[in-house]
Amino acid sequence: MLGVCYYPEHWKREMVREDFRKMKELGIQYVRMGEFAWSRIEPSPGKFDWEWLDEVLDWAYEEGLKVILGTPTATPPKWLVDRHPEILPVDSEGRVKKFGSRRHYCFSSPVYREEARRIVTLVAKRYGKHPAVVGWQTDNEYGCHDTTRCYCERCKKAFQRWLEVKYDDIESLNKSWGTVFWSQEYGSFDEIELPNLTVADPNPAHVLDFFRFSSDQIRSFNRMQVEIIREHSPGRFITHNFMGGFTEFDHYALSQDLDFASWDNYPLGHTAVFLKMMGERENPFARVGHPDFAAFCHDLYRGVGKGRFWVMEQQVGPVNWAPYNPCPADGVVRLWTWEAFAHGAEVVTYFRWRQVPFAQEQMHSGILWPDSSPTPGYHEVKRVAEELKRIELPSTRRSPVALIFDYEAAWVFSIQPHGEGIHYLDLVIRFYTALRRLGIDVDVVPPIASLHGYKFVVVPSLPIVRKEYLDNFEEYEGFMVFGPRTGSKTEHFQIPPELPPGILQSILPLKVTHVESLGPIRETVLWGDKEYHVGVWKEWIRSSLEPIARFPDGRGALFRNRKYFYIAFWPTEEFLMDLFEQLADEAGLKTNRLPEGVRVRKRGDLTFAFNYTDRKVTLPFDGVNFLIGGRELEPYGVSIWREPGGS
């Protein structure tokens, strides 16, 4: 159930075997390695050094450790770059990104694809049936460091061919993109440039298709690796380590080729980056992480992974890459680990075993200090390992509520946000947090997922509503809540001819006539006897439906048609909690408004409670059989109990 990331190429030979012994002693069962080791495997073209890795894998097997072997394609070596400088990516400003860090390759480079195919084949053939190797991680963190989208000549040619396949003839593209605007019409696919370095904003349909193309390039690059591993390493799992809050390519699509999803969880860094994006100056969660960000990612990657996920990198101390990098509070590493298991993680793998004293990540902590003495995180890992011996984790079950998350929606928001501070992820987290503060478990699913069995479904926003999505929504029998900007664009990034929410009008008979991004303006929404102060976004609605909630000028803010709801503004958590509490009551779903900073999650017949605050909290649950902790939840503490009637 526990693992660690390890880089044997960083350490003296005599340290490695002792490290494996100490890992086993700590309670570690899985070790991830190899994802950055290309230069040690192939120091020069065609000259290989396998002996060190042969020895390392043999030692791991002797110690009873299970190895997840990474393909080393995230770091092509210097000799390869010198031989083929054309593999280097180009940023949106037209600058070549040079060798000297990582992820220095272009997904569209035919040369690099062949080199990647070659090294993955060699590694898979040699180690695919090694008894220590139980699974594979492809590459490492696709898209990290702004590398999803490359703007080189190879990408331009590949994009032109991608467009030709999609549109067949150039007139179809011109019509779909609306290129008559600003005299952008094209005479052939070979005339189309990449959507960067334009004087003003590029055509949004052009940009959206480039985002789709770039996502497809990553998927095909990954699929190439998967096919090689499947051939040479039968019976082993294949996964990839995605990142938290990263939406630049379609993870649902890529994961169709994997056995399950993994992700890299750095709650303190992710919280700092998220709050900075939102313009927040204060961070009340600086040493523990946002109560819902990591939890949301757990639920997202469980959905991405078709019901299965791992945490492949778990923060265990201060990191080196965030806007600021504090130490986790005492007990928080344990909280993060149990939280991952509560949301269904099969394995939590810590990053890293020992803090490296050199190069770019020397300020990034590990389980051990550089002198091999234990960090504070070591003792928390040991505590979790001991606690896991006392608890058998049951299988996960379907949650009562589904939240629909869509990567294409994130792209639409980023291309034309229509104002500062308007982010898809912010809207999503608001919906998710409101549900969690009511004690409701959530499944995060794509728009095409089966919705059967959920008490109700929330859609924070879905700008492009395809016919298959609408059919899915119409078949669902429960309540559905749609947030602003849903149905606001066609597939080709145009306003629907019938006005937003487009084809969704068959279930929500209303029209959005125009929209406002509010900036510093604050509006009031009136619902029943309550007022909600809102900002960010407002829509003007024309409809025969009687509004449930209104703005002070009488215009509708919340509409209902049978089981479907539409929110015509950027809702606050308070508003959403009140709305979801009412829907839950109508749907027969029990809610429980939790104390500030407390979250709960069920896994089978076990319930987990987490305290994200620095003060003791009394849980509102009586008469339960606590397995860990108790009703008095310590600061940053964890309590686990079995539901009455559980075995």
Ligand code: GAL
Contents of the next structure:
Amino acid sequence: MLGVCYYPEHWKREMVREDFRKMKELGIQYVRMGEFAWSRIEPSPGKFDWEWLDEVLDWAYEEGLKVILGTPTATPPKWLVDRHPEILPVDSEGRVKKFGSRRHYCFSSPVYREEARRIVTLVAKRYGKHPAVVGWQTDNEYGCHDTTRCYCERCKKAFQRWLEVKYDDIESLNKSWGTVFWSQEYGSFDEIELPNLTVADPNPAHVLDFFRFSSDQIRSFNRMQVEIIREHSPGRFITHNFMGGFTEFDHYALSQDLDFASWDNYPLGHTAVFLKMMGERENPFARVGHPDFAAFCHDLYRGVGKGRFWVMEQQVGPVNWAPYNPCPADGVVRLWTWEAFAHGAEVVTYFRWRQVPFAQEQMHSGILWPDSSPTPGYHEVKRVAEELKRIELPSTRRSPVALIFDYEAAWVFSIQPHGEGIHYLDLVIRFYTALRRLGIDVDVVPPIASLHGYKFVVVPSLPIVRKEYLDNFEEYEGFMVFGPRTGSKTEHFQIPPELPPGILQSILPLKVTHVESLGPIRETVLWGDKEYHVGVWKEWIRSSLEPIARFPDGRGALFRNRKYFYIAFWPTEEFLMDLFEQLADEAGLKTNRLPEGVRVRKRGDLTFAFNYTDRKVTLPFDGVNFLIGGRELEPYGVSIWREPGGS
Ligand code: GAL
Ligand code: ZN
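Show the form predicted in complex with this ligand, please, the one above being the form predicted alone.
Then the entire complex follows, led off by the chain already shown.
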């Protein structure tokens, strides 16, 4: 169940076989490779050098390793770029990005699609049936390094055609976007520009359509690769390695074409980036990672992967790309690995086998130092490999609570935040953290997922509520909690005619009039005999419903209509914990306020507990049969037990 990312092209031929042997010895079964090796496979146009890779795959097979082969399309070689400079992407400032790193291609370029089709077909034909190859990774981290959206002429043309298919006649586009505002009206689809380099803000409906278009381009680029691989590599899985906390394209849609989702888990880097985005100066989790960020991504990718996911790259030591790059605390690589398995990961693949002493990632550590001696991460991987022999992992069950996560929601927030420091992901993580601190397991699902059977469902925010979402919510029998800005926009990025929450008013009879972003303003909400902090965002509600919680001036802050709740402000974790505790109680779901920095998660009849602090913690669970660890949780420790009554 463990793997490693490996770059045989970086090392002398005689090292590779020895590396494979050492991987096996460490307890590694899977090796991912090939995803950046185009220049070694095709050193000049039409001249191929396959022998080295043939040999590597044969050796892997002989050593009993299973290979995930990457298609090399994230790194078109120099000769290709020189022959076809028009494949290069253009940034939002209108500058052509150059050769010299990676991801230097435009998803709309017909020439690049042809080149990608050619190389993927050749690789898939040659290795599709190789006995070492068990699966494929398409490309590498779509969208990384700000490459989701390209502003070149080819993208403009493709966007115009996309709009024509969507709107059919230009008048309907003008009306949907509201182009009469500021004399932006268009006479034909060929006149439409890309929404960059405008003097003031571009039209938000224009931007949203451009985001949708860009998301579709990635999906079709990926699907082209999938179709080729399916034809030439029967019986092998196809996945893609997505990124943590990345929302620029619709991952649910793209994953329809994959067998399962994978993601690249760098807890320290992701935590530093997330906290920086939130404007936090302190980082109590600098050496372990935010207790809910990686966990949330695991749950999200399980949802994206229709119940199945891998961690394709797992941080195993310090990285090189975050705002600061500390070493993980002792024991934390083991904690991350077990955390992934607890959330249902099938395989965890570490990045990377050996730190490479040259080029861009020379400061990025691995399982081995550049001189091949073991890093601290090596010993933690070894420990997990040994522990895994003792524990058979059951399959993951449905969680008691679902959280609805939506990519379009992330786009709406980013296009029109209405103030600084307002991020969809922040709101989502607050809801998620509140549930996790109560010991509740969560499934992260799209708005059209079947909700039947969940004890309750939370929707941190869903600005665009489509008719089919509403039907889904009406059909669901349990409690639903909607956060601020839900129903605040139509599909064409307009304020709904009946005012927000738009069509949701059929289940929540209330209207949102003013909305405020609060910046430095700190206010409160009163609920029962408790007072809660409010910052970031607040709404004024008109309704005949009697509010459950109120702002100090008496206006409503929390509303309930039958089984539906609406929160008219940006809630704190404390508020959400009290609300969810009450709902869980009404829904017959047991909760457990966990000690600070501790999280638990069930997989089948196993329960896992994680300590994200540097102190010993005593778990509030008694009389259980511990398989690993015990009631006393070591700093950064892991305990695993079987439920009483389980076998
Ligand atoms: C990932 C990427 C890898 C490597 C790694 C370093 O984003 O897929 O190729 O660059 O980061 O942390
Ligand atoms: Zn382009």
